[in-house]
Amino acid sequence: MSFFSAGDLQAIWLTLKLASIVTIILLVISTPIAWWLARTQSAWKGCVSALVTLPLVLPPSVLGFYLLVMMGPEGPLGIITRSLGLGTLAFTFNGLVVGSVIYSLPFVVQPIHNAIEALGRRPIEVAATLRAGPWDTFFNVVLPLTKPGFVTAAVLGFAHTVGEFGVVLMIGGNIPGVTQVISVQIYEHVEAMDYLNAHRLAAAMLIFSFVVLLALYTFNKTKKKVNDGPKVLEL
């Protein structure tokens, strides 16, 4: 007898699939945003930073509502997707991906941004004097030196997507096998007063969250020890 029901396993698989896709997309789009924020002197920096950080303070229901309106048949995004023959994104898995990318954006941008800022300009300037191109500088200088920031960003983005509820419920509803992720499945169990299965999923989420944070803390602590020492005494 399985510990989880078939519906729970389906929700778990859908959640992991969603989190994996969203994390990859976020790493791709967050890197240039974080790079620009860390190095620009533009007057638009404050505005862009506020927009990126907005999902941190905005209630998920508010963000989900406006995303639902945008994805609807008469919304700007809905009009574009319909004109391309893709239908509307509301109440679809693709809609969850779009909403999750927007909602988890600050959790990925900020660690990368902080890592690039901490790196400073010196390593990049040295690479430039050695005639390294932009891509060569990024992959062989910036990326290795800011690896902890990227790892933190990936882990936080994945974990945050796994735990989403308000946004995914607003734009995806509760369609089994399509938009019914773990958080929504727990909500459905509670509504049906099926506390046993709710406890099982909730406990799994609790353990997952703790293990992720513990692993991230251990990784960063180990990386810091490696970077801090031992030092050779210079005379």
Contents of the next structure:
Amino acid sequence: MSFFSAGDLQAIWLTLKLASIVTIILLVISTPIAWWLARTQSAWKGCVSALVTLPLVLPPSVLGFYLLVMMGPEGPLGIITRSLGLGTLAFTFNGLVVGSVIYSLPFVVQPIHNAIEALGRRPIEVAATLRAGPWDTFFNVVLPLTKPGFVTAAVLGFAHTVGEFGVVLMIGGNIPGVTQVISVQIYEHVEAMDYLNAHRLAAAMLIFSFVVLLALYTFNKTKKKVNDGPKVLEL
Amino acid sequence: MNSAININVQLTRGSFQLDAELQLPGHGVSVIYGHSGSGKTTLLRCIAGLEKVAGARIQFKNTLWQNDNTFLPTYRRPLAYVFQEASLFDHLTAKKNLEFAIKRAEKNSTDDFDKTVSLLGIEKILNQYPSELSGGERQRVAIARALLVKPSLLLMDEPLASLDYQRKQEILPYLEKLRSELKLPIIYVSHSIDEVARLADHLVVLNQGKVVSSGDIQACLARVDLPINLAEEAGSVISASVVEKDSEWQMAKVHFSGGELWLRDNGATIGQEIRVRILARDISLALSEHKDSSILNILPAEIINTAIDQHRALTLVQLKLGNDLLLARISTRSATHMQLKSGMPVWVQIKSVAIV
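Having seen the form predicted alone, can you show the form predicted together with the partner chain?
And the full complex, kicking off with our chain again.
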């Protein structure tokens, strides 16, 4: 008899899988967005910044509601996925991935954006005068110099995805092994008056989140990169 | 236009206008001189392609770098750039910074590593990170890194401006070595007339975004209609070679096209080619040769031109000695009394000569 029940373990595994996939997707799409935001003089900058930050201030139920409508059979996203033969995304794991990417976007874009902005144009210009092309510059100059920003982004994106509840409930429901993540599972336990198992999962979440943030702050402190620390609240 | 650099840049930013059309020689040090805000850094950034200005035209030797249809990005231009402030990559040691350049150089430059490192005297600091180096050391590593990318053109944007006097004195000898040992053309931006005197072969004077003078350093500095106010710094630079040393009086004799000059011996060796700078205020003129003066250097010269200086009490006189030009600043009253005019022979009394 283990500490967690089989259902709880399934929820934990599903949550970690979801958060890992979402973090990887987020790092890939947030880097160009953050780069563009840090560099552009375009009039669209304010608009894009606001859109990216929106998930931070919206109630997850609002976000979840719109996603649900869009993913539905008649929604724009639903029409696309159906025409691709993928069916609809609502109440599926893939739907959860899409929702989580949108929900955690500001937590990943913001630290990368801050790090690139703090880096300034100079190292990139220097690299260009040393014959480094754009990709070479990104991987050998920008990435090493902004690493703390990327680490912060990855950790926050992961932790925030692990902690999401409202969006999951709206677009994923509560299907064991498919969309039943830890936060939903805790809700289930409480509903069923099973406080013991709720405590176990809740405490695990609490300790996990604390340890992750502690590790992050310690890492950024040793890196002495004050600029790249968690700045998500400084929007 | 072989072996030359052609630049044509027009740019307006707010109230600032840059309008520069220039031909620079394909060898030696061209200094772009101007006060701050004259547009000299912007011009250098345009040459490097760090600034993309519509309608600009930049040609280096036989290659077009930019015109209306072409824009070669910076990393495709065979140049190197030394920035004003420290620009080393903080995450790499001095040595790794140099290797960054070597790896990307078009021509293999590994053989030059030792040579460049010793040219700039950075052997002992190679394993240190930029944060552990002094400003002067960082700038020397940055210059070494620029050389190791094997550029065909070296651009330097006030590489000494962020350093204190002592660090400047530490680096200037290395820059002079670059000038004398490498065949590489250098475009050097500066607002220091000292650096101009020490380093320039060709001088471009930029004032409020306009090229007001461009030419050989000696001819440029010896102009009486000096386009920008150098005030007490006005003077000329001539090339000379050391021919004799007087150990009793600690003096050295140098030879130039207009004769010989005695100056303080600062450890020059016989046969050495040096530059000397003579300030306009240190020259006085006489109609006959004075033998009873404390002044050591008295030479015959011919007046080429005279002009009233910025203050009407002073007159600038351009003089020819052999093939060299000197500039003297005397009172307008004396000039009038002596009835100085073009073509007149005079005796030049030089109170002070400095090796630069």
